[in-house]
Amino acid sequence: MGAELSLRQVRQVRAGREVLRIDALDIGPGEHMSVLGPNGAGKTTLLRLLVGVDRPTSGTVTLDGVSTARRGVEVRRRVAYATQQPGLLSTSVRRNVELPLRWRKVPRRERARLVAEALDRLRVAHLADRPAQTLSGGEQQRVNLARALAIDPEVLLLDEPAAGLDAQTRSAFFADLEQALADRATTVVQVSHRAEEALRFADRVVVLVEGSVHQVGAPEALHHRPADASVAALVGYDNLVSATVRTDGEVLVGGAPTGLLHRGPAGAATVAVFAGGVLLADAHGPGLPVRVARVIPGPGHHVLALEGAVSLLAHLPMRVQAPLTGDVVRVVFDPVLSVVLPDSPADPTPGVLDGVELAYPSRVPS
């Protein structure tokens, strides 16, 4: 069974600058959870804390009720953490992943058994005998996770544990991390700055930036609710630009309608919309006018980047006519790829979905 986290009134300082602040934050037995973040917002340093590596400037940090601090290393027989850098040492991949069960003791025949399982699960037990420092970058990452499963750990905690993989590998290792992760009610908490890892098989997500929490949540709800444009900007959307809601709910982006309505408060706002929300309009209609920049073939969608009172990137279906360089068209947003986040702090539910209506059709066809 894994073990349940948390965390109050937790503040790390240093060199005289808070780099992580955490009110209250509670990771439940067998939750995966999930650190999005950009480089710099504190995940690592999260991590550290949770392991007991590091102790916190204020505040405390718990296993099951139990200081990670004051217990550091009962704590660590508990938790394993796979570093951003696998750090294997220069023998065979067998005995890198045979080490930490010789700190515990094991005894050798059940060592024999954990680690080829272990090895087996990533699909790397044909390494077993090679040295180490001849795998592949993908191949050390798959080494340094079965180091850390190979002791069935109570906590899981993972700093970008594809970091460096190119796109093929990176989908072929969460993939394996998945399966090897299926059968197991370990709590694992994966750190990352690439929101398609992050949502992939968490069951929330803490978005940090610049130290604090900006939002916690399910991936559904981080996707169609962020909280504000930085949590926005992190689980994806391409284009976020400022924008005006009048009293009837008509939303402006320099002085021109959008398609947008919100039912929200009016004034100053933000909308966030994917590249795909970014629709062509009837040219004798309503909408943003803005000019076809450059068009660029993508995989199954034009690529187009407009401008006029906003720099847009929009992804247009190969089934539509693509615009040429140096048109300008009219382009309205989609309310399914589009969120409005007003400005006011009075607004108590920033974000929300079915608060946003489409005023008027785009010639996009559905």
The other form holds:
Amino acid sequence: MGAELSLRQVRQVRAGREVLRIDALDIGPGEHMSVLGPNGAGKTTLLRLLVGVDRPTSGTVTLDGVSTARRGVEVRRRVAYATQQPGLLSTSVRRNVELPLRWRKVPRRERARLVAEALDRLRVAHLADRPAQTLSGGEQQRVNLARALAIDPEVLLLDEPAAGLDAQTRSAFFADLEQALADRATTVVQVSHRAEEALRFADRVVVLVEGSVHQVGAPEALHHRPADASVAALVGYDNLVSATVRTDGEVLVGGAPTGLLHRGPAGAATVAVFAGGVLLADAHGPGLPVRVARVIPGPGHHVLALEGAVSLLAHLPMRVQAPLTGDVVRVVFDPVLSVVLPDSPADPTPGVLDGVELAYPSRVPS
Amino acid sequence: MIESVHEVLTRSALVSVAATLVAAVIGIGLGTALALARIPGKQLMTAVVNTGMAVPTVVIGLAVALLLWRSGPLGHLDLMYTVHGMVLAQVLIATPLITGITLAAMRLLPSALPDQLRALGANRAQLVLRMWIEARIPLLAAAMAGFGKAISEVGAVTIVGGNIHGHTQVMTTAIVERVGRGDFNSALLYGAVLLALAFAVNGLLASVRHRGASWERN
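We have the form predicted alone; now please give the form predicted in complex with its partner chain.
To see the whole picture, the full complex is given below, headed by that same chain.
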């Protein structure tokens, strides 16, 4: 059974600088929580507080109501923490995985069984007798994870578990991780600066920016309703442009219509648009005029670098004839793939298409 | 003559091995504490250790003699002109060296290692033991260096031991004495035996180190 983690009024100050401030955050038993944030956002600091390696400057961090700072070893032995650098010890793979079990006084025969099971689960059983330092980066990450899972922890903390792996290895690694956790009720907290990893198997995501929580929500909510521009950038919106919302709701960028209508308050705003949401519109109709600065072939689409009142990145389906470099075209934003974020604090709302005639209207869902 | 060499050699080895063992316990403990613990005055203590490595052994001998002298603060222990007094002098000579090398060895380990071990569930004793295992090769080198310094030292053991025949004479003081008498043949013999002892001990430790490295791979 997974344990419950709670943070209350937590402040962590390092060298006179507040590196983390969380007023309240609860992670339920068995919940998979991802922490998404750029480098230096305080993600690792948060994990170190959760595992009890560090004490908060103020506030409390509890595991099932027990302070992680006060009950050091006792709490740490209920938690497994796979650090970003695997940090395998200078001994065999088997001994690396066995050591935390030995520290927990697990009987020898049981240890052997758990080690074999964990190595097998992470597909590294054939490396058991190899010196850990001779493994490749991907193998070390798997052994690191096997070491964490072998103790059957109530809480599993993963700090950028696939850092340094190439895309293919990373994908296989996460597939195995998901499988390894599938039949467990372990509470999992995974931190990452990559949205695709953080959102992959999380029940909820916490977005940390400069030490503070900007948003907590389900992965879908983060995609559809990012709280602000920093969250939008983190979850993968390719374009963040300054805009003006008129009193009639029309959203303008550089004074030109974007095809979006906003139901919120008028005034300055930021529009976040995925590259796939920048649509070529009729050359003579309404839309934002831009010059095609570059056309690059991408996987299944053309990548267009557009320059105008703002710089934009667009993905155009391969089946659509791409404009030529230097062409001036008009673009509008797909409301399904756009969100208007008022500069004054308010709920962000997805855009509403304003009856713009598109060059390839079939891309916009009805 | 041969019996005398044997006797002096045995005394030399026992004094230096005993001193190295004591110095290793103190030095490795102190070096580890300086590397890992959050203790006030850490920088000052590190500076003292570094200075201690460079202090002339004859000065240490003088300080120990003043301590052990009949009117000194430890005079009541009656350690002056005894092998125990010589062990004490050699401990003071070897400890800063072992401490300094231990401190450097601990600092060479990945800085995240202590936190990583804590996060894996190690208590304080398990953490320190694992750190020593990770640093076993340089720690062994520290002990070897300590022994080398102790057995080759002449000034402090002369002052504290007094080079008394059949009682406190060790290889180095025996060599000095024989050179003083112009008995170069004996001095050379003692020198060759001392060299052989140093080789043997270093060979033994190198073998242990090699086995340690092999074990590391397994």
